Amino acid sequence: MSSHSLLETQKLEVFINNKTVCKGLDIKINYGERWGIIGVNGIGKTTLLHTLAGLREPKDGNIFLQNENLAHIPRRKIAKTIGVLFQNDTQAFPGTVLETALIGRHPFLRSWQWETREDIKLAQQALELVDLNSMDSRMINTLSGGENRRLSLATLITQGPLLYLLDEPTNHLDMHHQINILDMLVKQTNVKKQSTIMILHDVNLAQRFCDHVMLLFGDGEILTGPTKEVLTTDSLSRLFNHPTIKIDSPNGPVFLPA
């Protein structure tokens, strides 16, 4: 085990429906690394980011946290370490923007503990990172998909975890707030040695955004390392199971179905 690893999976194996989304897969994910995951519907792409953050059981094989086995680690210990956009957003309870970016402090507070002055300026500077500072007092039931899908985004920064774990964070967005919510998830990485695994439909988005990633082919089979040498025309036509062509830009190359 790497002494420099935020999260490390050994022989995992993961399985539901009669499906094996990973057999044996060994990964290291670093400080500041920005890792993608890449795969057809279905494919398990999620039910693998629900194990990887302690939501799920393995079938086989352990996850360790900082060096200490994921499994053994106290919840609250986790939340304040991981951080989890789910697919779908569902806010529980009914507030403003400002309260529900609030949440992310829940993990660091005492029972009936209030959120401190230092509380309330992270998640104003959190929402002023994702372009909503103005929309605080606004009510959440009041907010688009995009506009819910940023204060998601949002509240995991508020939480300030070491690790994010994201399920289709451009999820919503038009392209403008797509690109400047990736942009900002770099910095984050860069600045602060946060790490981030994220699922993303996108295979451009990825290209551009992450340097390692992760493509699943199904029945267990999984190709990772990094981006550059994994992204290739062969790997995503298999991946697909459609002839994909690239084109080099400023950005780097774009893949394009042929």
Given for the second form:
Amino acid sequence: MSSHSLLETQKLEVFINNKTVCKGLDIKINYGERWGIIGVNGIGKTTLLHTLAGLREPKDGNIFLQNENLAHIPRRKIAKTIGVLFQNDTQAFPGTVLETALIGRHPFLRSWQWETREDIKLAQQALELVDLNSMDSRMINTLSGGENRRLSLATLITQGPLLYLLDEPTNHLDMHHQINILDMLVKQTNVKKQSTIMILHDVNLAQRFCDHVMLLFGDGEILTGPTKEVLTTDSLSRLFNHPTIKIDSPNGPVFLPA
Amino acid sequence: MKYPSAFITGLLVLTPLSFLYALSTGSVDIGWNEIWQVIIGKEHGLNHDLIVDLRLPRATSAFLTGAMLAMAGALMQVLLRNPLADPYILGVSGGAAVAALSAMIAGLGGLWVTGSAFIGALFSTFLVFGLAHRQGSWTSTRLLLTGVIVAAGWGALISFILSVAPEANLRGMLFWLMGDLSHTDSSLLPLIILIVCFFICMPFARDLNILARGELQASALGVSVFSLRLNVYFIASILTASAVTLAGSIGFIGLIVPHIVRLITGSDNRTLLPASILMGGCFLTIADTLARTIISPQQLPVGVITAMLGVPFFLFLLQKNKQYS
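Taking the form predicted alone as the starting point, write out the structure of the form predicted together with the partner chain.
Complete assembly follows, chain above in first position.
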């Protein structure tokens, strides 16, 4: 076990609904790395992400967060290091935009404590990063799908974890905001060398923003490694069961269905 | 409309006023000055007996019942993540009613009825929990469906008991079912229960805000979801059981008071819980005073008044507010 990795899995086996998502998975995520998870619908990407977040137990194997077994760390302590962006956020009783962003401070506050001026400042800065400034007192049920998505990201940034686990962060976002948000996340996570693992549906976003990728083929087979080595027309054709071609653009290679 | 501290301050002022109203109004109207004489111990006549032996216990019971129902309702709505939830939704009052009515049929009275109601309520609580929790999965939907079905079962049993009950018992039974504050036992135990439950819940109030976002979301933010939900479930059930034991099942308060408070102060449980307690208490104290005086000497079931006041007030707030649009 290297002493420098942020998250490490040993012989991880994840299993859901009679399906093996991964088996014998050994990965090491170092500080500052950005990993993409790619695979077809229903292959178990979200299940894998939740397992890495400690939200469900693996069938076998171990996960280590900063060299400590994730299964033995209290939830509240995990929440100070790992933050999760879920695919959907629903709120039974909607609050305001600022209240929602402030929820990110929860793991850092004691039980009777109220958010301080400092916490509010953090939340407002995060809202500005996702382009939601001057919306503090809007009720969140009046936001659009894309605005809600950005608010969830702002909540996550307010939480300020070392490891960002993102389930389709660009869901509901227009092209401009897709690139903007991911650019912003890159900038944001470069500050303290935070790491990111994100499920992406767009191979080309992974190509552009991730230095490592995991391809989920099903039946427990996973291909992992540096993006340049793993993302090829061969691997992608096999992954999506559809022939793929590669075109060079000024921003690097672009993959398209043939 | 988001002034939680002003609203809570307002309710703190309203609380003694609602008591003054309850103490001064009735078959004999007693002036505020005379009430003061009783409080400082200078008056020992009829007014003293009327206030200390009759009106004060009744007002206290009304306040406590309203407070407990409103708090239980707020907790149930968060636990089930459902705005339609009320304290009775999981069958607590049904279990209490079946037990209490059975005691009445058996010719028992007083403490037996009260005790049976409490035991019936707790039995229903554990029954629903056991059924909903069987395979470790304990989702809001599963809990809700189990509770609603068990409540329906209790409903059928209540109808059965009413249809076979002797004529002489029927009126008492119906009044018990509609909620009745006229037989008040000691309010000390409910008062202690309310205070203890409040102080157990308040440190978790922020966790509750996050639980309303969903179980996984709450878990990812460091909330121990399982134990939190367990605590909330049993606290809400104990509060409901105490309220039902004290006054029968008074509808409407537990559903509507938390919503009124949400419309005024927002959904933050740190202000929602204390404000609901105070508002539920004041609301029921005032409603009960109206119920026993409005067509006196005839007394109305207090549920009639809570609905007649609450329905238009809630609809008015709902029209003016965008929160539920």
